[in-house]
Amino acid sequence: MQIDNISHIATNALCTACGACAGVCPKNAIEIITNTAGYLVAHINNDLCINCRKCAKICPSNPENKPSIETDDIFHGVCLAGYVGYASDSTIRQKSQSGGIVTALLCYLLEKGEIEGAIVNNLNPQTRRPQAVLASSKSEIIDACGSYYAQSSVAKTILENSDKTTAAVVLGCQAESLQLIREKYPNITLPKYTIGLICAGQHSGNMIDDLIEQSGCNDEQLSAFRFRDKSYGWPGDVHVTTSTEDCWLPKESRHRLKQVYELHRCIACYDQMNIFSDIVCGDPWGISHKQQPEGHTVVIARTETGKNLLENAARDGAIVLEELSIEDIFRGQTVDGRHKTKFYTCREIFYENEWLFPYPDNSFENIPFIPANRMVRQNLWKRLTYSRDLYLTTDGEEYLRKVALKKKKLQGNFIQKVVRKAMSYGAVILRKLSIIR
């Protein structure tokens, strides 16, 4: 079935709101709106649409689209070199999500005059939502430190600034839309550098509201919000700042809300490792000797452009790098185990339910993976079914009911896990006591 425009993507709960469709539409017929469930979604004005299919041709959720890449394993992508490191500037390193490599590279490019600005996300305190902006000064780039796990239309902002020389920080779906634009519409100017983030998925912006409410700062004027502030050490806790107080929540508060607000499309995404960017950066999971409180960043150079940037920035003292095995990075990110199992299981569930799957079949053949056990499969089925149903909910009261019910179930599961762990720990203690006696 040929997809004529991205409306079919949205009605199948597959829109990531990257915004590429809105950016390429010749009639400005596409707007990124917030649906009842709080997710950003592309919406077509049919009175303006001329059915040119430009939006469909560059949508990363359209299964007709397959960007070009030279690799035997699409989960890994092209890997020229691996590193671990941090920003030389202690302020950047402290304010950053991990080791500050992304922010340091953007500041380096700006100071060298290689770019006029960087497309980054910051938080709009009025809307309490992340927004993609063009940061044209070092201070603006540093103020955008840290990751936001809610949606923003980065590709749209990139295309709105195509008259400038830029670098852009992107997620996998956003990088894929840029790659499709590069191939389908080569006359469109895209960023000189793309710095990708290792991604575990996006969430509804309502997750931010929920965390702010939990913090007790809900009635105050918001001045800053961080999903992960590592002032007290990596990986960091939730930090809400108002005009009068600082409020902190343990990282477990964020973890418990992930499955409440996660984006349906993201659960089934293969591109955790952002294969279409020049560089991809992330946390040093699994790299035990690089998990100090001040933070480190693992980095993969995917293109010669990216590798040269990293080498030049290290040579000029903007960042500190040491080589790290690519295998160690993928092992730490559990790509070949957990992630591949999740993807292939999601694909099976999509097919069984006759849901539109966002990728062509022939991209994923002959790649080894570990089949899911019964418990993992059941959990993924629950997550996919709930997230799809939530995304497509059109009644506000029904939405609130579903969210409340999901929270209650997750809380019950959490308590059960705590009890089981305590009982297991108690059994171990009793065994040890019996041995001593």
Ligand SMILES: Cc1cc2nc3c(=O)[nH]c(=O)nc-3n(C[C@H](O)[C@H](O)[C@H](O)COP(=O)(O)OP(=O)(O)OC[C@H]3O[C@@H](n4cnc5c(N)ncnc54)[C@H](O)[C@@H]3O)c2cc1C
The other form holds:
Amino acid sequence: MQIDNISHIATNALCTACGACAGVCPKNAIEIITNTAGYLVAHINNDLCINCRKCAKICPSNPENKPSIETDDIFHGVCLAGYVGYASDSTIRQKSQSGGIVTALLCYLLEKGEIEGAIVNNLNPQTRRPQAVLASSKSEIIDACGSYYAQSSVAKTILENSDKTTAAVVLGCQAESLQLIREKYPNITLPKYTIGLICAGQHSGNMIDDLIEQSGCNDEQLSAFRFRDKSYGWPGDVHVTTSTEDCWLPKESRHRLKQVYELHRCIACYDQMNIFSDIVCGDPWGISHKQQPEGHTVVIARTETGKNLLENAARDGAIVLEELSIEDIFRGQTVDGRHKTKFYTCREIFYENEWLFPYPDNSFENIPFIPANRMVRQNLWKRLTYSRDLYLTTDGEEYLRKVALKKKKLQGNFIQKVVRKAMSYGAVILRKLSIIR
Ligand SMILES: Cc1cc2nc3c(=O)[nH]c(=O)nc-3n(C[C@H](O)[C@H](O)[C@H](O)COP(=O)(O)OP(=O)(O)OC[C@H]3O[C@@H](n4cnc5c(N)ncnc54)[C@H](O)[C@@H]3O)c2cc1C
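After the form predicted alone, can we look at the form predicted together with this ligand?
Every component of the complex follows; first up is the chain already shown.
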């Protein structure tokens, strides 16, 4: 069945709201709206739509679209070199999410006159949601340090600024829509540099409201919100700031909400490692000697453009880099174990349920993976059915009920886990005591 426009993607809970469709639409018929469940979603005004299918052709969730990939290895992509490092500027490093490499590279490009501005994300204090913006000064770029784990229409902002020379920070789905535009509409000017983030998934913006509420902050006038503020060391805790209050929440509170607000489409994504960008950056998970409070960024150069940028920035003292084996980076991000298993199991679950799967049939065959055990499969099934159902909810009361129930279930699982752990520690201690006696 041919997908005529992106409405079909949204009704299948597959829209990530990257916003590329809104950016390419010749009639401005597409806007990004917030649905009942708080997810951003592309919406078509049928009175304006001329059925040109431009939106469908560049949507990364349309199974008819498969961008050309220069390698069969879609989970790893092309890797020219691996590194770990940090921003030389201590303010950038301190404010950043990991080691500040992304922000330092953007500032370097601006100072060198290579770009007029950078497409980054900052928080809109009125809406309490991240927003993609063009930052044209160093201070604006530094103000946008840090990661927003909630949806943002980055590709739309990129296309709105296609008359300028830019560098853009993108997630895998956003980079994939840019790649489709590059192939199908080569006349559209895209950013000179794309700096990708490793991504395990986005969430609805309602996660931010929930964390603010849990933090106990009552002041309506938000001045800042950080999912991970590393003032007290990497990886960082939730931090809510207003003119009168300064509230912190431990990172575990954020982890507990991930499955409540996660985006259905992200659970089934293969591109955690952002294979379509010039450079991809992430946290040093699994790289134990680099998990220091000041923060480090792991980096993979995917194109010659990206590799040259990294080498030049290191040579000119904007960043400090050391080589790191690419295998170590992939191992740390659990790509070959957990991630591949998740992808192929999700694919099976989508097919069994006859849900629209966001990738072409029979793509990604012949890539070895470890099959999921019963518990992993069951857990993914629960996550996919819940997130799909939540995304498609049209009644506000119903939405609140579903979220409350999910939280209760997760809380129950958490208590069960703690009890099980305590019992197994108890058994070890008893065994030891009886040996001693
Ligand atoms: C949704 C999401 C999921 C992630 N998942 C993982 C993961 O599983 N494993 C991992 O190792 N790393 C993950 N990261 C990346 C990690 O959090 C850091 O962004 C990365 O290590 C770069 O750190 P840095 O200090 O160099 O970046 P910084 O110097 O802090 O710069 C980060 C840049 O990212 C921009 N940005 C923030 N949020 C978004 C967004 N939603 N979309 C596009 N740009 C944004 C900021 O505006 C800023 O320019 C994720 C990031 C996001 C946003």
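Residue numbers count along the first chain shown, from 1. We call the rigid core the largest set of C-alpha positions that still match within 1.5 Å between the two forms. Given the structure is predicted, the values throughout are model-derived calculations rather than measurements.
Chemist: When the rigid core is used for the superposition, does S363 move between these two forms (threshold: C-alpha shift of 2 Å or more)?
Modeler: Shift of 2 Å or more: yes.
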